[in-house]
Amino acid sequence: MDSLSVDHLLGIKQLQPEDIDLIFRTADHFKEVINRPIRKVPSLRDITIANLFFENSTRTKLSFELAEKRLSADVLNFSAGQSSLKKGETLIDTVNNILAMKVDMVVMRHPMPGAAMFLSREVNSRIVNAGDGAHEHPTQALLDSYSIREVHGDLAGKKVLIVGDITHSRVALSNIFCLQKMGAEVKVCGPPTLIPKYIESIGVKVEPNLRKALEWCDVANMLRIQLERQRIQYFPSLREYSLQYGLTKQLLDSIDNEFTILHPGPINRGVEITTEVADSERSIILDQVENGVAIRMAVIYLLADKIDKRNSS
């Protein structure tokens, strides 16, 4: 398989396991490249893409601009907080007056679930799904599980956690529905209140007790707490959240089982974990962030093909 089955990348649950092999040995390339003296390669030097982000990103959005200009993009960057969406102006409206300039790809985060898919239903353009409220985050699952493929060889048979806020986490979802794929086992682990009523429904098995879980597991992916979307109070205190939790050196020692550390970022170190385990060996936190551009080069390069494509027939 040498395409994509999809012409936008929208969420995981529309992704093949080829596509997602795919990827993966694309990014493989990439990350040569991105390790070059010289890192820049002419791929896309005829291709221009947006940036839309309609919510506050530093990480996701950086490593998508690097992406694009590592790959010889033109990019335009997007202020949901400067643009006429403020003054009552449709996002439909908002992205075909963009398009009208000659734009190819949009990349997009969004406050609500399912911007991604509804704007490809309606624009004449390819889409990547930067993140849409708690539903998905495609790229950093497609990141993540490149880099426990990094470690550990094929996803196939590996055990992995994911810690925290499951409710409110589009990194979350899209990482169980790209393990799955990939053959991993998935189980979470965290208060009961931030765990949804369907995760068993998907294949997905609870571990309440967090060292039960980190004896379990090959890899353990440390969430934060998603305070900013939520309306309650799902927990009496991030204390007693993180005494029950958190991630610390003690308990780290006290398990007789060498798991890999990831985290998605942005950390809160003292809470979900400490900084002398995210500054550990076991952590590959600072891995992610370098696959991260190289993942991103490699869906924006395939999605890319699917322009030419189009612009041909």
Ligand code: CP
Given for the second form:
Amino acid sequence: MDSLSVDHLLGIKQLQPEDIDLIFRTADHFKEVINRPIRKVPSLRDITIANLFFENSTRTKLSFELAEKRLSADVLNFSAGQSSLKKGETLIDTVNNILAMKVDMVVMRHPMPGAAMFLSREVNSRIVNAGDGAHEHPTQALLDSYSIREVHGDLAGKKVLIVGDITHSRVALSNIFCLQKMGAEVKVCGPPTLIPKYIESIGVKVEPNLRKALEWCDVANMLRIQLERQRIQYFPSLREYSLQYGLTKQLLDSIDNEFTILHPGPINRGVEITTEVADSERSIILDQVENGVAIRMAVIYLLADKIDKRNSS
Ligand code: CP
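Previous: the form predicted alone; requested now: the form predicted together with phosphoric acid mono(formamide)ester:
Below is the whole assembly, all chains and molecules, this chain first.
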């Protein structure tokens, strides 16, 4: 397989294992490129990409922009805060106006679940979901699995634990889909109020005790508490949360199992993970960020192959 089975990257749910494998193999090539003295290739010289961010971002926005520039694409950046959305313009009007400027691909982060899928049905452009509310964050899951693969080899049979606010996390859902498609086993751990009731129906086990969960896993992905998406209080206090579900050096040292530590960022140091653990040798948090550029180069490069210049806006 040398072409994706999808025309857009809307979520991991729509991908086949072969798509994920193709993205990883393409990212292997781009990782080698971005570690060369000249970190740029001319592959997408005739492509224009718009990054539309309707929600805050540091890692994803910069990583997409860098990936696009490393591929020599022309890049437009749009932030909702400074736009005419404030004057009442709809999402479709905003995007169609941008596409009228001959844009080939749209990378979008939006607070509404399903926003990327909606856009893919309404406009003539390749769409990449950079996070849609609490739904999916496919490139984060791809870079997480890619980073696990780098340390542990084949994902099949690996035991991956996701800790924290599973209910409000698009990273959790995309990770679950990606890891399962690649043959890994997934467990979650967190306050019962932040574990969705449907979780076992999608093949994910729940381990309420963090120590037991950490003794089981090859990899622990520590998530942030998504306070901005919580409309009610799901646990007594952040202090209480970190006492039960925070990863500390003391806990790490007391467990006889050398699991790898991931975090998608942004980190709330001292809540889900302490500074000592986040910056320890067991943590691959900054490798995840580096791999994010290679993964996003791979996704954009493979989707660019699907652009029909005759019908481009
Ligand atoms: N991991 C992640 O999506 O980070 P940002 O919100 O900073 O993009």
